[in-house]
Each structure stands twice: as C-alpha cells, then as structure tokens.
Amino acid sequence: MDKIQLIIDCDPGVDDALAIILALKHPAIEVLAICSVAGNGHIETTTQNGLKILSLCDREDIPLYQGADTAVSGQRPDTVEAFGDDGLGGYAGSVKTDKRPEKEHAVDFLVRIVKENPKKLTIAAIGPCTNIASAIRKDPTFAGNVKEIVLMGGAKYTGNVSPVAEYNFWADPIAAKEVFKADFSKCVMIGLDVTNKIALDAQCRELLRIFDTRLSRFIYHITKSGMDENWEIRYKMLSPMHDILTIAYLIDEKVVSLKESNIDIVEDGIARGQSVVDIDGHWHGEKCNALYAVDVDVLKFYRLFLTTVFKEHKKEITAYLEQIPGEKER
C-alpha cells in the first residue's frame, strides 16, 4: 500500500507537536514537509517549535517552510495562552536544534508542490487556515489538485475561545471560510466535538512518565500546562490533544465517524469563527462541501497513538487499555 504523502500546515503548539510526532512515527505516512503559521505563538515561535519537533524525532531531513504571521485580513491574531509563552508548555527550551527554515515562503511552497504533484498530496491543516487560503488565492487550481485536506478546527456544539468558536477558525475566519468554499476534492473537518473526547487524562499521562524515554518525558512535560488550566477552570485532569486526531484519522479512518455536511464560517461579530455545520446539507438542497466528524472511538485512538509512538511498550500499553471498560468519560 502506498504511503500517504503528507504536508502538515501547523502552529506548534502542544497538540500540533503531538500530531507531528504521530505522523513521523507511523509507517503509513511520509511527511514531505512542515509549514508554519502563527497561532499558538507568533510565527517565529511556531517555526522554531516545528524545527525542534523535527530534531526531537531525528527527522531534520524534513524541510520546514515558514508561513504567515497575520491573518489574511492583515491582522495578527491573539495567541493561545493555554500552552504557555513558548507554545510548548514552557518546555521548548529542552530541545536544541541548529536546523533552519527553508528560504521559500510556505505559501509559495504549497502552490509549487501541489502543482508538481496533482491529486497526489494530502494536507493536514491543524492551525489557522491562513497559508491554505493564501495558496487558494494565489493559484485557482490549488484546491482541485489536492488529494485530501483534513482540518482541525471548528465545532458544531461548543467553542474554546467563545461560546461558539474554536480557536483556529476564530483566528482567521475569512481564511477558514475560503477553504470550505474552495471545492477541495475531499475536505474533512475534525472539530472540538470529537477532539475534546480524546484529551489526555492524568492516568495515561502518568503512563508516559513511567515509560521514561526522551519522547515520553517530552510529552509528559509539555502537557502539564494544559492539564493545569483544565483543573483550574473545570476541575478536570485533562490536557488537550486536539490536532493529533487528524493524523489518527488519516492512518485509520475508522477512528472517527463522518457525515456529509455543508460547512460555512461566520466572519465577524459576536459569532466570529463559528462553524455552521449543516449535516446532510439539509438547508442547502443536500449540497455538501465537507465531511464532519460526529464521533470518535476513544479506545481505538489511544491504541493507535500509544502503540505507534511507544511501540517498544506495546505489551504494557495493551494491558493498560484492557483495564478500561469503555470509552473514557470526558
């Protein structure tokens, strides 16, 4: 079976880091490049974090292209506070690298690589959609030449920066709207309605500490700030891992349940960034532009994630997961 030829457009970020790590570790995926965008930090921070993740995984051979520092409107979005000032829970300094980003801008790279490989490349867009929308604007054939785009963003029922908006779509709602209007051959939205269900709990996080490898220690430390914030606000011992679910879906589509939908984004006002999800296109004459993730198999996700990244501990992971009677309550 041919490997998935993947480009990850991201704003690392704890959950972006986890997504990159899973993609790099799974044999079904070939990561061709990383593109950075502002979001969890300004562009210098997200770019450096991306470089550090590649170095951590001994994959400095993979190029990273620096992208947009502002939304398509020209405004710089507020950055996420949950992951600390450095985007990696205060732990970015634990990884050193001499690797540098490529000279070509991420948008120019995206346009070029897709044009050179029509219908062959998959894009995981797990930050604000600025780079993707800019590529669409630059090349009208771009969307039609992408094999599949999977987005981490939005939600039908809840938000994390407002009652209705998820951060990635809120940070650049115009870009998100343009992506859904661009007529990609296959567009998948994986939002908070399912990503909240796979948040890392304290027991599983402790398992990573017990493994005591360089990678498990890194994940253990960078997820602390998210868990601390969840405890302070909601009294829940959970750390967000939103972006990683996009990669799990690409590896095994059965991890999530999808429904054909018509999705639009609110550009401004009190509902800025809200994803309006019309399942089955009921209000649009059954015309759909995307697949929307309505549910997730939590245990299937954890089995895939843990046994891929920590395959040397498969026996312990299997024993741990067998103790869980059903889906974890979130």
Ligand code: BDR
Given for the second form:
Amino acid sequence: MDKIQLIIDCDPGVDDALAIILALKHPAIEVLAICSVAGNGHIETTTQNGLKILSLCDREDIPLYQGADTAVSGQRPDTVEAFGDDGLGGYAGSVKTDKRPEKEHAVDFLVRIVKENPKKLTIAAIGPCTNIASAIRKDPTFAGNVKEIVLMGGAKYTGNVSPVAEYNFWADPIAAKEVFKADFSKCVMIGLDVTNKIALDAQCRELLRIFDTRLSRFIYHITKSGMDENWEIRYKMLSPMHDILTIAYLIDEKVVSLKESNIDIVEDGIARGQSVVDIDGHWHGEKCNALYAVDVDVLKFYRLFLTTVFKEHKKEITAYLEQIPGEKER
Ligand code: BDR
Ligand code: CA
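Right, and the form predicted in complex with this ligand of this protein, after the form predicted on its own?
Let us now look at the entire complex, which starts with that chain.
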C-alpha cells in the first residue's frame, strides 16, 4: 500500500509533539514536512519545538517551514498556558538541535507542494488554521488539490477556552471558517468531543516511566504540566492528547466514527470560534462540507499509539491494555 504523504501544520505544543512522534514512527505514513504556526507559543517557540521533535526522533532530514505569527486578521492570538512558557511543559530544554527552519515561508511551501502534487497530499492541521487559510487565499486551486485535510479543532458540545469554543478555532476563527468554506475534497474535523476521551491517565503515564526509553521519558515529562493543570481545575489526573488523534485516524479510520456534517464557525462575539456542527440536516439544501468525529474507540487508539511508539514493549502493552475496562469515562 502506498504511504500517506503527510504534511503536519502545527503549533507544538505537547499534544502536537505526540502527534508528530506517532506520525514519524508509523510505517504507513511518510512525513514530507512540518509547518509551524503560532498557538501553543509564539512562532519562534513553536518552530523551535518542531525542530526539537524532529531531532528527538532522529528525523532532522525532514524540513520544517515556519509560518504565521498572527491570525489572518493580523492579531496575535493569545497563546496557550496549559503547556507552560516553552509549550513543552518546561521540558523543551531537554532536547538540543542545530537544525534550522527552511527559508521558504510555510504558506508559500504549502501552495507550491500541493500544486506540484495535485490530489496526492494529506494535511493534518493541528494548530490554528492560519497557514491553511492563507494558502487558500493565495491559490484558489489549493483546497481542490489536497487529497484530504484532517483538523484538530472545534467541538459540537463543549469548549476549552469558552463554554462553546475550542482553542485552535478560537485563536483564528476567520481562518477556520475559510477552511470549512473552501471545498476540500475530504475534510475531517476531530474535535474536543472525542479528543477529551483519549486524555492520558496517570496509570498509562506511569507505564511510560516504567518503559524508560528516550521517547517514553520525554512524553512522561512533557505531559506533567497538563496533568497538574487538570488536577488543579477538575481534580482529574488526565493530560490532554488532542492532536494525536488526527494521526491515529489517518493510520486507522476505525479509531473514530465519522458523520457527514455541515460545519460553520462563529467569527466574533460571545460565541467566537464556536464550531456549529449540523449532523441532522437542519440546514436544508446545504451540501455537507466535512466529516465530524462523533465518537472514538479509546482502546483501539491506545493499542495503536503504544504499540507503534514503543514496539519493543509489546508484551507489557498487551498485558496493560487487558486490565483496562472497556470504555474509559473521561
Ligand atoms: C488544541 O489547542 C492546542 O492547545 C492543542 O495543541 C490542540 O491543538 C486543543 O484545543
Ligand atoms: Ca496543537
């Protein structure tokens, strides 16, 4: 089977880091490039973190293109605090690299590479949608020439920066709206409704400590800040893993259940960034513009993630997963 030719547009970020690691480690995916965008930190931070993840995984051969530092409106989005000042839970300093970003801007790269490879490339957009919307604005053929775009963003029933808005869509709501209006041949939205369910719990995090490999130690440390914050706010020992679910879905579609939907984004006001998801045909006559993830198979996800990234621990992973009750309540 041909490998998925993937570009990851991201704002690393703890969960972006996890997504990149899974993509780099799975044989079904060929990561062609990483594009950075501001979000979990300003652009210098997210770019540096992207370079560090590549180095950590011994994949400095993969190019990284630096992208937008402001939303398409020109405003600087508020950065996320959950992952600390360095975006990697205070642990960014543990990885050193001399690798530099490419000279070409991420938006120019996206436009160029998609034009050169019509209908061949997949994009995982796991930060604010600014680079993607800018590419759409720059080249009207861009969306039609992308094979598939999978977005981590939005939610039908919840929010994490407001009662109704998820961070990535909230940070650049105009860009998110333009993405859903752009007529991609396949557009998948993986929102908080499902990504909240795969948050890393204390027991699984402990398993990573026991594995004691370079990658497991890294993931163990960077997920601490998310767990601490969740404990302070909700008394839950869970660390967010949102973005990684986009990659798991690309590897095995059955990890999530999808429903045809029509999605629009609120640009401003009290509901800024809200994704309004119509799965019931309320907007009669409107063509569906996306597939919305309604549910996730948590065990399937964990099996995929753990056995891909920690292959050498397959036996322990199987034993651990057998002890987990069928469905985890998050
Ligand atoms: C999203 O916002 C960022 O903090 C995470 O990396 C993820 O992409 C979750 O709302
Ligand atoms: Ca992200």
